[in-house]
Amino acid sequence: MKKITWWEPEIGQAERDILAEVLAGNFVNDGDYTTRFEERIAALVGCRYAVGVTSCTSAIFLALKAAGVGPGDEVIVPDATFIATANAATMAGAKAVLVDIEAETLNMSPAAFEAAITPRTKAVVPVHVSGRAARLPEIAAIAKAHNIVLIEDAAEAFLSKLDGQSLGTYGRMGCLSFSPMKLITTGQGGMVLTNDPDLHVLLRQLKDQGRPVRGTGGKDPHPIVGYNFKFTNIQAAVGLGQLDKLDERVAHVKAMYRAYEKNLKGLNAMRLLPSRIDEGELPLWVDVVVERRDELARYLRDRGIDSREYWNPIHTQPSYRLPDDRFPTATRLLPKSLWLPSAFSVTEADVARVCDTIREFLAQ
């Protein structure tokens, strides 16, 4: 029987004869077919500055220094998040104050982030998690009302929209990941947004050494102190061809929603966790909040059928331990929490038969 992945790259010909460009040209490093993509980026999200940089980490990181982020400072992220989210503040030097979630979305919560504020709250980081947009208009007023800088995690919200917006456009800055779990990849890579052109330079000059504009390595202005996160030409190659697939990809993450939605109505035992199609949301993973959840991924793997739990609340890790009861939404419903397979490979065929094995194993 086939195996039916939770998710898996797609590479194709168009990356490799792009790729093929960049090696004949012989120029490897950050250069014009990074900018070719920061630009097509940019385009598509609809927001004036993209600056493309090593991954989603480095981009929230960057943002938090562009935004003058250092020791001293905190920085508000969600617990249900990627542990990337957390660590990208506490490398500004910050210290990541965790915050409870929403039990509809699993995005974090407008009043816990309020309850959360101290003055030394600088910054506010909400994750869309896959693809589900957080409480922006709610968050957003907080933060004004306070001071605080909004950076927005859209590492899973690429073309996700809000009331006609992208996703990672409504802050100072959102960050974007192009790792190999996302709808279109780099292999390893991520991008800062802005429309604000002095965050726009001082990116620049954050990403490659202080340097504003690509160097030389030679007799370059350094006016300010940078990092090197330079996006190379290879890494754009194969986004560039990425791009190329990208509406058929968009159809195809719409259309796995909605076979899900329609094979899993009236199943009580378990709830897919919501996706606004039609008003703009791009869902994409599929994920499902359900009891006894390791045992159904032990069931649905020993079946052919791969799924992803997940994550830990991040106040679970050693790094970052608090106690459960600080976070009682993200600790009852993170351990009952899946993904489902949502890879361009699966058909919708494949999304009865894993909702047949739902079936089968709630039966039980």
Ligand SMILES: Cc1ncc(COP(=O)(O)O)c(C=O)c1O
Contents of the next structure:
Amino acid sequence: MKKITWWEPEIGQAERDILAEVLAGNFVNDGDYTTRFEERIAALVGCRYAVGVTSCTSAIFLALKAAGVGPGDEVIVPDATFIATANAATMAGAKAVLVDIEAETLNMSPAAFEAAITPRTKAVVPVHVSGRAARLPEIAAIAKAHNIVLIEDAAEAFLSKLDGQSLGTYGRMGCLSFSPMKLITTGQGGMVLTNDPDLHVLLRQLKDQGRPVRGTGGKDPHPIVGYNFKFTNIQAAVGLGQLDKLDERVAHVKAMYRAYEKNLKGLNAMRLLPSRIDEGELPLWVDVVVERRDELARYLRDRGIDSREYWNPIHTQPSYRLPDDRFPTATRLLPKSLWLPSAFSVTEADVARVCDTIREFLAQ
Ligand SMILES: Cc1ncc(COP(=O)(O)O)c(C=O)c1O
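To test you: the structure above is the form predicted on its own. What is the structure of the form predicted together with the ligand?
Then the entire complex follows, led off by the chain already shown.
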């Protein structure tokens, strides 16, 4: 029986061809292919600037640094996210302040965000989990009223939209990930999006040892202290190749969600998390809330079906430990949340098999 994977990257001939070109050209650093990839991404999401970096973690870190976040500052992040969001704040020397989520979407609760604001709050980083838009209009209004910088963690939300606008372009800056489980991958990689020309220059300096333009490592000016988060031509070659399949992938992701929606209809024991596809949301990974989640994941695995359990709430990790009762929704729902197979290789027949197997389990 076919093994159904929850996610896997796909690399095609276009990636190999462009990569061969880069290798033959012998310029393997951050270069012209990087610029081409940055420009393609900026055009696709509809923003002025995109700055390629090594990962989304470094993208969030750089965005925080560019916003002036440092020691003594607080950065508000949701309790339900990949730990990278909190770690980026910690890397910047700030305190990551965790807030609870909403049951409906598993995204940051605007009320919890507002309640956590202190005079030290410098930035807020909402996350669009599985491509599902956080409540940006409310979060942005609260942030504005308190002079807090809004930086979006759009790691899982490339090409997902809210009210016709791409996620990652609402805040002062937005951050994308091109790690292997994403719509497109460059192995590792990320991008900071912004419309602000000054931030654009600052981000370029920060990603490359304080240099505002690509240098030689020789007699370059370094007006500020920076880091090395360059995104190489090699990564960009893979990224440019991946873009060839974009339309196909977007269509696939939407079809996958609709197939699950159809096959899980009427199944009260399992809640499919929402995706407003008709309004432009792109559900990168299909996710559900279900009792006996770990048992179900095992049951599926034994029958050749992969899934992925949700992250543990960040407040349960040793570096960020806080009492459960401060995060009632994340504490209750994350251990019941599961990503179902959403890989490009998953067919509608596979979805039917996954859902039949789930019904079989729930009937026990
Ligand atoms: C919500 C979220 N934020 C941040 C990251 C970190 O991205 P990267 O692995 O590119 O550093 C990821 C995933 O990889 C993620 O899912």
